[in-house]
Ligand code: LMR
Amino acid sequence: MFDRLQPQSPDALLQLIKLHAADKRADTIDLGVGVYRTADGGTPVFRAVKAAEKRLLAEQESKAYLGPEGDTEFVKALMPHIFGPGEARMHGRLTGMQTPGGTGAVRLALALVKAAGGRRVLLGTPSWPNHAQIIEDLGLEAVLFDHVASEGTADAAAVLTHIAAGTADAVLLHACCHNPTGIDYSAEQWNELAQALADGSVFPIVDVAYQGLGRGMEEDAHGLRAILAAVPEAAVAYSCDKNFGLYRDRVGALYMLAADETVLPVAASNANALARANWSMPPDHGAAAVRLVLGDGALSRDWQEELTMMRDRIRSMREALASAADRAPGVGLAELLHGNGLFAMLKLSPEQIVRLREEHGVYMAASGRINVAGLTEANLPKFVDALARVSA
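Would you pass me the chain only, in the form predicted on its own?
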């Protein structure tokens, strides 16, 4: 069997990780890996999560299977933070299930589209590379539109045109902290999108991977809530990997909004069947820790405080880079001030990115995407100097 397979290209980001690990220079800068980093370069476990894990160690009595829907109390505990006051209005039409990370939730949402007879999915470009890979792997067709306008803002008109024309069955949208550009729709644009989706026939899938890392938990949920208030049905893919720091525990959830109470059990049964065929049951530990954090007032406050600290550090690095725009004109540093979250894309050629790596020990994706949290007060001057040298 195996000799019939065709070689596949290695994942570019994983290759970058290996290159950085093999670089023996003491002052390298890693801006490729998409995880939060502290000012010391670490990716620590949240204090609240540590406390919850200690409680699990002491109190958990069984690790028996929970079923394909996972930890339902974890799913419920997240809902007020995701849906806000609108949750009450969706009573009887909204359900959810645990998934292996946000990736599992995205795949499950797209698999439901396929099971319902959908074939074409609107996808803004650039997007997280795995979005296109999942669409292709499921045998669906990606209908591409430009996410970014020429002036460096979100191009809502591009997707609105497709929605109005009904050129696809579903659309996949980033709720906040767009990966890889960091460029989000404005509140006004989200409201336009919500109205267009309500008027049209395109099914919305909203990927919520970074809530709380942009402008705040409430602010980052505006677009999602605007859509859910307007449309009869939608899917929401949620990840706790970033805003709880649970990357390797793969903690996510899929929420389904149905047009009425009679349709919801059908959607849920199909999601359960698809989950059973894909991963059988999701991993429990990280979801259990999140459930405990959200169910304890003191732990929940501590989590929010640490999340605020992370968000403020990311914002401070964006501001510092933007203030250095005159050192490396044409690279797009000034635009970082208007973006959100971990990621931004710099206007660099492939040759310049190679020079940054080989001559200056700066590692970033070949697309020009950088993880802003990989910068610190200590290494930012070197990074700006390297940009100035390769862009001169």
Given for the second form:
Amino acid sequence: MFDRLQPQSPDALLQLIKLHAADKRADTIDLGVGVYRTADGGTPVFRAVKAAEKRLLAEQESKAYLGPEGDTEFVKALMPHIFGPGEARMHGRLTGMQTPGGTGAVRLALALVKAAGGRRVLLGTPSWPNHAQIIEDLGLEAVLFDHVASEGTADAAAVLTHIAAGTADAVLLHACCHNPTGIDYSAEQWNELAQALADGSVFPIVDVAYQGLGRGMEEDAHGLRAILAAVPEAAVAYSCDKNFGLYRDRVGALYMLAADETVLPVAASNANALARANWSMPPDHGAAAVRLVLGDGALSRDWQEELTMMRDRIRSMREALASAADRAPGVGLAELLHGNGLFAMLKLSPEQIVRLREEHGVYMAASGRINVAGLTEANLPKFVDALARVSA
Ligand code: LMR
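Switch from the form predicted on its own, shown above, to the form predicted in complex with ligand LMR and output its structure.
Below: every chain and molecule of the assembly, starting with the one above.
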């Protein structure tokens, strides 16, 4: 059987983790995979999560199965943070379930589109490479549109044209901190998108993987909330990987907004059946820790404090890099000021990216995406110097 398979290349982004780990030079700079890093270059467990884990260890009495929907109290505890005051208006039309990471939620949302007879999915380009892979793996077709306008702002017109024409069954949108560009729709563009989705027939799937790492928990939810207030139905794929630092614990949730109370259980039963056939049940530990953090005032405040500190550090690295724009003209450093979250795209050729890695020990995605959080006050001068050299 295995002889019939074609070899597959490893996921390029995840492969960077291994390449970087194998590089024994002392002063390498890892701007590859999207994990937050402190000013010391570490990715520690949040204080509040550590405290919740201690409590879990002491108090958890059973690890018996929960079911395909996972920890429903975790799913509920997140809702005020994601949906804000609008949650009350959606009462009876909104439900959720736990998934293995945000990826599990994206997969499930797209599998629901397929189960409902959908075939074509609008996808902005560039996007997180795994979006296209999941669409393809499900046998759906990606209909591509440009996410970024030439002047470094989001190109809402491109997606609006598709939505108005109904070229696809669904659209996959990034709520905030767009991966890989960092360029988000403005509030006005989100409002336009919400209206177009309400007027049209394209089903919105909103991927919320970085809430709190852009402008703030509330600010980063603006677009999502505008859409949910306008449309009859939608899916929201949520990840706690970044904003709770639970990457490898795979903590996510899928929320479904249905047109009315009678359709909601049908949607939920399909999502449960698909989850059962895919992974049966999501892993418990990380979601249980999030539930404990959100259910405890002091831990919750501490989590928000740590998140704010992370967001501020990312912003200050963006500013520092932008202020060095004249050292490497043409690379697009000044545009970092317009972006949000971990990622930005630099204008570098594949050869320049290889030179950065081989000659300077700087690791970044082949697309030119950098993880801004991989920069620190200590390594930033070296990075700017390397950019200046390869772009001279
Ligand atoms: C990234 O884009 O770096 C992260 O979302 C990690 C991943 O799974 O690709």
